[in-house]
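Take a look at this one chain, the form predicted on its own, written out in structure tokens.
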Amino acid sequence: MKKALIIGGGAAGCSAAHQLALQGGWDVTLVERSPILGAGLRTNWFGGHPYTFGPRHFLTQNRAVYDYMNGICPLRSCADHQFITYVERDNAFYNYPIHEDDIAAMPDRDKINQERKMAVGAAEAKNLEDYWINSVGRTLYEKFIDQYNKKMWLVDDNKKIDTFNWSPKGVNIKSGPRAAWDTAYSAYPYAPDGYNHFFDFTVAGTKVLLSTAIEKFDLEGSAVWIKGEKHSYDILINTVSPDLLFGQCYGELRFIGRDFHKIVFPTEHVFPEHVYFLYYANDESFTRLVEYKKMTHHKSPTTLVGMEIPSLNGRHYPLPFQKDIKLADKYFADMPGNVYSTGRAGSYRYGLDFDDCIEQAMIMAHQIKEGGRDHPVPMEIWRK
């Protein structure tokens, strides 16, 4: 039997464990720093409230990928979620992506009109401030862009940002259906504890050793060492930082973390009807609020509010600016074909979600079974 090591217990991991599960004939040791499976997605109680470190709707465009994970923990539809965006400068929240409909209500809706007129040169910009400015003008760049992901990516000016593909372009702004996302399914888990069978189901059979650290790599071995001992394995999954099975030797790969507040209010409800989360686009610290509520359906006289502030608290969001990609990709070519690496973080690419590793893992599971793969980033999947 072949032996395979997973390096990090999250969705990434687990969802790499099963697949190998179901292909047979392999022996999986999986290994996570922390006591727990789950990482951000694991759900926890505060104030008789389930929450996940933000929010952790499961949103897909892939039917397979969907109904996999329904037929592991049943899903319920949040296909009416909305975002909306607090604008202070107006005083007002608008829908997000921006909609048509908001532009007409807007106290400079003549200027704003007038700017996307003249709003040529998008598919020439070098980076995010040129790019929406040139698709949408400065003013709704202003109102909806600017300070957000300047407080997003902890920069001070947006003209650093110089990738781009992951944020909603100009040509987004809506004019139809108000829902957040009309072409995905959205959902949730009917389970009061949200996503955390689909950890324990994904690792039956396997061999998980938790709160244990990884010393030493030998990656063209396929060996690591755990505790002083050597161990061997056919093939390595690895779903943490590239840059961490190379001890840093090109540098580190730099994250965004989050400093992630619980609040609860003395009423059922906080937010409106169908909104989920409310962004916020001015000079607060924080980008965005989530009632937990909309998503879990827990019943309580209270509900649970979760504030994120970017920060430099752990390693949440690879950084979007072609220094660091191109820095990851020093790691990644440098992978010899016994080592795979998936998950947002094992990847390196702001914008893979619970969905993308479960897609990742099946991939990568076909690609074993059909007697590996032929560069480090097989798919394009991996490059969103």
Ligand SMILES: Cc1cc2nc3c(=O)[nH]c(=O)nc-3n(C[C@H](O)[C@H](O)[C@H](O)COP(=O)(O)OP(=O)(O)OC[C@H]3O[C@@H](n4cnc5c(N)ncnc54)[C@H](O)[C@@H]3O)c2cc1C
Contents of the next structure:
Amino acid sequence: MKKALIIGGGAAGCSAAHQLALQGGWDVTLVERSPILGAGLRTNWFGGHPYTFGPRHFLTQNRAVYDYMNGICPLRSCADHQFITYVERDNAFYNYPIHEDDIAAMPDRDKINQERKMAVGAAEAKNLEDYWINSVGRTLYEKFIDQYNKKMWLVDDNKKIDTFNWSPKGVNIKSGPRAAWDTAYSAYPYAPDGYNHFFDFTVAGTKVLLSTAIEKFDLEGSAVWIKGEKHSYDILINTVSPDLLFGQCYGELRFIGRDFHKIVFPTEHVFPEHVYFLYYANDESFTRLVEYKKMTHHKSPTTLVGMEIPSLNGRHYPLPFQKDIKLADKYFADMPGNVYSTGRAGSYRYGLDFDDCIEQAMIMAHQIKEGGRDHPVPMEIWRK
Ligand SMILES: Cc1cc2nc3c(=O)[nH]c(=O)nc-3n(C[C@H](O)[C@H](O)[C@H](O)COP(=O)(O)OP(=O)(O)OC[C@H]3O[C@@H](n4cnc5c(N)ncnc54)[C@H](O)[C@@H]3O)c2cc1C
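Could I see the form predicted together with the ligand next, after the form predicted on its own?
Following is the full complex, with the preceding chain placed first.
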């Protein structure tokens, strides 16, 4: 049997372990630094309420990925979900993505519509600010995007954010009912403990080493050292920040982290019906609140809300700055052909969600089977 070593036991690592098990012929070891699998996707309990670290709503456009997850953790549809944003200067909550009906009700709608007519389009945009102003005009940018992204990325100027292909969701202003334009499957597990079963099920048959660190990498020699012992592998699947494999020889890859707060409210519900997340686009320190009951359907006379505050604690969000992406690319370029790097940190790609980790694992398994990282993957595998 050939040996596969997986680093990291989050969505990407566990999905990879399962794809190799389905393929067969692999002796798989997964090394996880913490005492648990699943990282922030794991359900914990507070005040009797189930919660994850942030919302972790299952949203995908890929039917194969939806079916796969539904087969492991049966999913309840969340197709009714709405996200709204608080805009203090209007003292109003508006839909996100931005919606025509809300614009029509805004006090400055004439100015907004004038700016939209003048907008030149995002084709020549050089940074996030240009991208949005050129698409929707300055007033909408200031209401929804400006402060939110400064908070999110800990920057004083959105011109510093010089990639934006991760931010197309709101550029096309929506109109009509959600069902007409939202093509994603929106879901959450029925199980009270959310995705926890996924993290047990996917690693059945894998040797899992929890609370374990890799002391040394020898990528050219296809070996690592754990507790002083050498472990050889045929393929290495990395799901953690790629700089760690190289002793950060070109410099440390930067990430934004999160401080997370859990708040119990003394009422059965606090958000309006159908509203799952609230975004805050002003100068409050938090970016997003989630009322977990909307997804979990947990029954209780109280309700639990999670609050996210961007910080430097944790390596959750790879930076959308060219400089940082180029640095990550230097590490990717140095990876030998038997090293695969996937997942959010492993790809160093913001906007890569749970469903994407599964999709990447499916693609990777196909490439491994067909003979290598650059092997093309037929469309039907990744977009059904
Ligand atoms: C606050 C927040 C909210 C989110 N909400 C959603 C959502 O609603 N829907 C959605 O689809 N996605 C959401 N996501 C994104 C989604 O959860 C991630 O895409 C997914 O969890 C990434 O999985 P991963 O395996 O790549 O990384 P991680 O989940 O970070 O897993 C990496 C694992 O590697 C381990 N590790 C780290 N370093 C080492 C090391 N040196 N050696 C061994 N192990 C190590 C970590 O302990 C961790 O277990 C959210 C993310 C955040 C941060």
